[in-house]
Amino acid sequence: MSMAIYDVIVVGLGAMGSAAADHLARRGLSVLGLDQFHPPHDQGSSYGKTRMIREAYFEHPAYVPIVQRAYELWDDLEAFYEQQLFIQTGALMIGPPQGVLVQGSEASAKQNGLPYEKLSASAVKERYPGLRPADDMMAIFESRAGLLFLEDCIRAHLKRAAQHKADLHIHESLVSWQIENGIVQITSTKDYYKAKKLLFTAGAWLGQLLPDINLPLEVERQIQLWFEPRHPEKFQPTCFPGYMIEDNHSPPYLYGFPMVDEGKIKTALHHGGQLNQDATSVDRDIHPEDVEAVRQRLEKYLPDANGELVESVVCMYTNTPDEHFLLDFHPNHPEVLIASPCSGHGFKFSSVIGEIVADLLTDQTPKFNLDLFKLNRF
């Protein structure tokens, strides 16, 4: 049986919950981090080699300054691991003109001032002869956009955590917790901790975790391909974007990554995956009809990259009402905070949600308006 009483335990290591051990430990608290696998892994949402970062957010415009921290945090972490973790590539969000992805990334980029050019679908097709948007679609383009490769991001957060003193405890699951007398008493499948504070960053998991308060959560079956390309040379990251695209006014989206994987370019449907009540529920398989349903929208709008698939990968994401994440402590206990999920686009802000949760466990006001994100609003 452990004595020591921690600041803080994370349960959960995936993005937020490594990010935030970093955090937290660079900030000299004790730290104790659990995860039932090895992360980075693929029992949860951050897997799939690549992400998205992008800036002019079609989502909500008040996004956008969280996810300017979130670069500067995303420059330091790669400066300490010395391997690259970001690539600037720029990214397209294309659709019919009063569509999600052209309305609301014009909207989030007018309103917070940011650079970006408004192409019309022959302007596309120019400029990148991958891409075969309908004419009457058109496109924002944002150059500060590109990629992140997530595991490695992973891997360097837990990395610079364990250098400051992190006790991460891998393979190691929550059973049970409660509170007394302020201190938060945990039991794991391996021994018993204690607390002053509990961080719960365990992703599509949070709903077993939780059951007290019952939160409105799905659990999203989601596939990610990569193909190999017919014509490769239109897909190098020095001459192809990132990009989304909306079809018939609705998700799911298509969306895809130049070509930074061995040969291999990768894309995917975001959203419209299969609803589960939780992570344990998902099909794990791929079936041909989850590689037709990309392939459709690859032939129709990138057809030099319908060729052969050579990779496929099932992932998750786990979805608030509003798709807009929650962050927020317990509502019975003030030791207790919230920090997942994130809907499927958290993983760009995890750098910066570590920082975010290091502020509010440690009694500090945030940089940014949380409001959108509490957990009142269901």
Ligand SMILES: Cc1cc2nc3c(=O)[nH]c(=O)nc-3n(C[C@H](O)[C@H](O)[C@H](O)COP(=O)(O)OP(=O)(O)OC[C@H]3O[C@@H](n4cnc5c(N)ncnc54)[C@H](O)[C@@H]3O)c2cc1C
Given for the second form:
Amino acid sequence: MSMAIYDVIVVGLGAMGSAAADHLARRGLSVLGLDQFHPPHDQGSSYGKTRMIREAYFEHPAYVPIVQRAYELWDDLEAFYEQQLFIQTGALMIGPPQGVLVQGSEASAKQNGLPYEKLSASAVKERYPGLRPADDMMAIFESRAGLLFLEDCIRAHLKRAAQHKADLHIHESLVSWQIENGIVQITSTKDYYKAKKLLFTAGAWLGQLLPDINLPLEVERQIQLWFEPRHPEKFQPTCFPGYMIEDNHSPPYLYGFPMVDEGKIKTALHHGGQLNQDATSVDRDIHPEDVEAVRQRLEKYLPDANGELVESVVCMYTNTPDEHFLLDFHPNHPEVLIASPCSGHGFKFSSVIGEIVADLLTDQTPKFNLDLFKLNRF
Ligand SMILES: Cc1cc2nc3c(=O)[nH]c(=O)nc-3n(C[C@H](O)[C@H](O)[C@H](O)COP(=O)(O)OP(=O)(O)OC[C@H]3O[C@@H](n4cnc5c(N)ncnc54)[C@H](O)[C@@H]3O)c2cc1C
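In place of the form predicted alone, output the structure of the form predicted in complex with the ligand.
What follows is the whole complex; the chain from before opens it.
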């Protein structure tokens, strides 16, 4: 039996948990991090090489100051890791003038004084010959957006956490937990541990670990596909941005990245996947209809990208009912913090979520208004 009483046990060392372990350990706290796999791995929500980061946040203007801090923290992590974690490519939010992407991005940009351009469909086609938006679409372009190399971001957070003496136990799962006299006691597949605080960053597995509060979460199967473009010169990161395109299909959003992988371009639908109670029941195979659904949109909006399919991956979103994050203390246990379900748009924030979590677990007031993420909204 282990005798140490850790300051914090972190359950799950994916995007959020690796960042949290890093921030906590760098504040001098004793940290135990557990993961059932070896992060970064292909079984959770943090796999597939790239994640988009953007500032004119169509989902809600409240995210803007938070993502601005995330940018600073990614820069800082990149300097530590001495390897590129971020590429600035700009991003286009394309869709009907009254649609969610155009309206939401413009509102966020205006409210937060961010520079942006509003482009007609013909201006988009002229500037980015790889894109073919419909004539009645508009686009919001923000130059600061780009992509993060997600597996390297996780490796970097874990490396820095370990350098600051976090105990990181891979291939070790949390089995059960309880609080006795204000002390957290957990049993893992390998040992028994105690701590003052417990942080759940278990992503798509979270619901299973907190059955007592019956969180209203859904785990959504999501496919990422890589194609060999017919005209690769049109999709290079030096001349092609990240993009999202909204139309009246279901689901309404196609998104993708410039070619940062040797000879292939990644694209995917945002939402529209099968819903599951938890991670264990997600179908991990790719089916022809998964590919066809993406190809139809590619042929319409990026025909020169619609080449041979060369790679595919199944991933998962952990969705809340309103698609805002869940970042709050357990309603019955002030020692337990929950920080994970990000409804498919959380990666870019993971650096700052690490910092926020460290504030919350050390009784400091986070710099941001977190009301949007409270548990009692459900
Ligand atoms: C296809 C796809 C595209 C996306 N695109 C974007 C994007 O462009 N931009 C963006 O910002 N976000 C994006 N997201 C969302 C983002 O990737 C996720 O919000 C984020 O990666 C989730 O991180 P997490 O730490 O919550 O989960 P994970 O990284 O999955 O980590 C959870 C960890 O908990 C561990 N775990 C679970 N149960 C236990 C247990 N009992 N014991 C020990 N360990 C346990 C798991 O093994 C796992 O490693 C996308 C997501 C997907 C799936």
